[in-house]
Every structure is written in C-alpha cells, then in structure tokens.
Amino acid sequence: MTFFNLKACLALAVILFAAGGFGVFLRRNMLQIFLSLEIMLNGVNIALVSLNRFLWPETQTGHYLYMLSIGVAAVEAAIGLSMLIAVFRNSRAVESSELRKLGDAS
C-alpha cells in the first residue's frame, strides 16, 4: 500500500481548504487574503486532480479541470493584485478595514 491513497490526497486537500478559508475570515491584510484564496484554490486542484486519478484513471477529465482551474488562477490573480495595487495608490493601506472608507470619499 502507497502513501498515497484517495483519503490522504482527500484529507491533503481540506487541509489546504481549511487553511486558506482560516486565512480569509482571520486576515485583515488584502494581500494575505489574496493568497489564502490561492490556497484554497490549490486544495480544490489536489481534490480534482486525486479524485481523477483513483475513481477515474481512464479518463483526464480532472488534469482538464486542473488546467483550467490553473488559468482561472492566473486570469484572478493578474485582476486581483491590479487592484490592490490600485486600492494601494489611492489609500496607500492595504488593510480590508480601510476599503470601508473608499465609499464615504464621494
């Protein structure tokens, strides 16, 4: 028996899941919300990518899923880190508390 059965890789990805969904709800800082989010991304991938392999391994249906999976990330993170550089021009804070004040300005 391998180390690497569905139920660690399974296991693996809540542990990346819960991870980066701790990191989103407990982080004020915008760019370490951006990369909980990137964390949370990379265990539903594990998740894809292990499932394929041990309930479907005739089939790429989740290295597909992974893939796009992985442009999505990219596309997300070039918008997302545009505007928290945007946000940073303007409020020079990248704190989620400070966006608050971005809608008492107009």
Second form
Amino acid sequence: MTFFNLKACLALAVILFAAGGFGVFLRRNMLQIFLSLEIMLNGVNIALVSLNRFLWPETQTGHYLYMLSIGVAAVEAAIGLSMLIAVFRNSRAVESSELRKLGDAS
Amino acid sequence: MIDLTAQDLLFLVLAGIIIVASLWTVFAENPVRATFFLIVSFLPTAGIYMMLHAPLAGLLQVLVYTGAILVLFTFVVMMINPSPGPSSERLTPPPYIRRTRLLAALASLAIAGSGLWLVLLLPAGGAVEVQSEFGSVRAIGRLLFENPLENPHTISLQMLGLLILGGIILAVNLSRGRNVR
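After the form predicted alone, can we look at the form predicted in complex with its partner chain?
In what comes next, the whole complex appears, and the chain from above leads the way.
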C-alpha cells in the first residue's frame, strides 16, 4: 500500500481550499484576498488532475478542465487587479472596507 | 506502519512545502512576501502534476500561473507600493471585524473538517496503470482538436479565447487614467 493515492491528493486539495477560503474571509487587503483566491483555485486544480489520473485514466478531460480553469483564473486576475488599481487611484488604500465608500461622490 | 516509497516521500515533501507556503501567504502582513510565498507554493504544485502523469499541466503551471499571473501580481504590488507604516489591519479592529474573523476561522475549519472526513471515507484505490501516452501533449491535442467542427472541446476553447479578449478590453478600460480620454 502506497501513500501516494487519490485520498492523499484530495486531502491536499481540501486543505488548500480551506486555507484559501480562510484568507478570503480574514484578510482586508484586497491584494491578499486575490492571492487567497488563487490558493483556492490551486486546490481545485489539484483535485481535477488527480481525479482524472486515478478514476478516469482512459481520458484527459481533467487536464482540459485544468486548462480552462487557468484561463479563467488569468482573466479574473487581470480584471480584479485593474479594479484594485482603480480603487487605489481613488482612495489611496487597498483595504476592502474602502469599497463601502464607493457610493460617495468624490 | 506504512512503509514509504521514494514516491511517497517526494509527495509528502512537496505537499508540505505547498501547505506551509500557502498558509504563509494567507497570514503574511507584507503583500510582497505573500506574493513571493505564493510563487513558492505554486512551483511544487507543478512537481505534483508531474507525479500525476500530467506533464502539460505542470508546464502550464510554471509558465502561465507562475510566469504570467504571479508576475502580474508582482507588477501591481510594485505599482501601488504598499506603505510599511501602520496599515488599518494592524490597528485595533472594530468588534464586527473580530466577530467576522471568528466566523471565518470556524467556517474554514468546518470546510476542512468535513472535506477531510469525506475524503477519508473514500475506499483506498489501488495503483491505477495508465497508458504511456496519458497526459502527453499529443494525447491532449488529439482530445482538443480532433475533428474540430464537431468537437465540443474545440468550441469551448475558442469561447475561452473570447473571454480572455473581453477581459483584456475590460482591464484596459478600467485601468486607464481618468484624465486620458
């Protein structure tokens, strides 16, 4: 019995997902919220590739889903960071509590 | 007692680096350090993909994730230049923030606990043999582009291209200066 199996990979994925979720809930710096989102996506990607390897080894659909996932992650990072820069330009702060003041006329 | 093979040791070392670096990213005070530790956590993930017979996924992890997305993060960190002075996170948080932190910790522990419980309920799968072509660029290319007019993978990949184009247009419009018309 080897240790490197589906259980170990999925456990790693769950731990990464929970750690990223903790960061998304906890941090107030928007840059670190985005970094935590990337950690969550990393966990999901590990789950995709390992499920493909251990449960459906006759196809490569998990790898294809992984490619779609990093494409969406790239778009999300680009749009999120440009929103971050727009907020920073307005209020000189990157805390997410600043987003409550977006309604004020500045 | 489980006797560990070299593969298991490699997996344990890589997974340990990934988890420690990810937690460091989450808890780091300095965004520059957080970005650096995210890079440290993404490079061993490529090693895990290599162990899972997914060389193309490992290459994309290094090239696209670490090489493109995290360099974008680094650029933004350098651009907004987070001041080392007392940020609002270090000041005494108001009580609703403290309640939110407690809830965040409880929710993440619930996610981790229930997920790990579900995973440990799984039957221990034996070693699965894969074909020698599994995960190679040739096999994935055949999956994506064989018979392109009737292949749903080809069409959804083109949809992804359209999504990226829309994202570029939106990002350029959002980050354009206010006085540039």
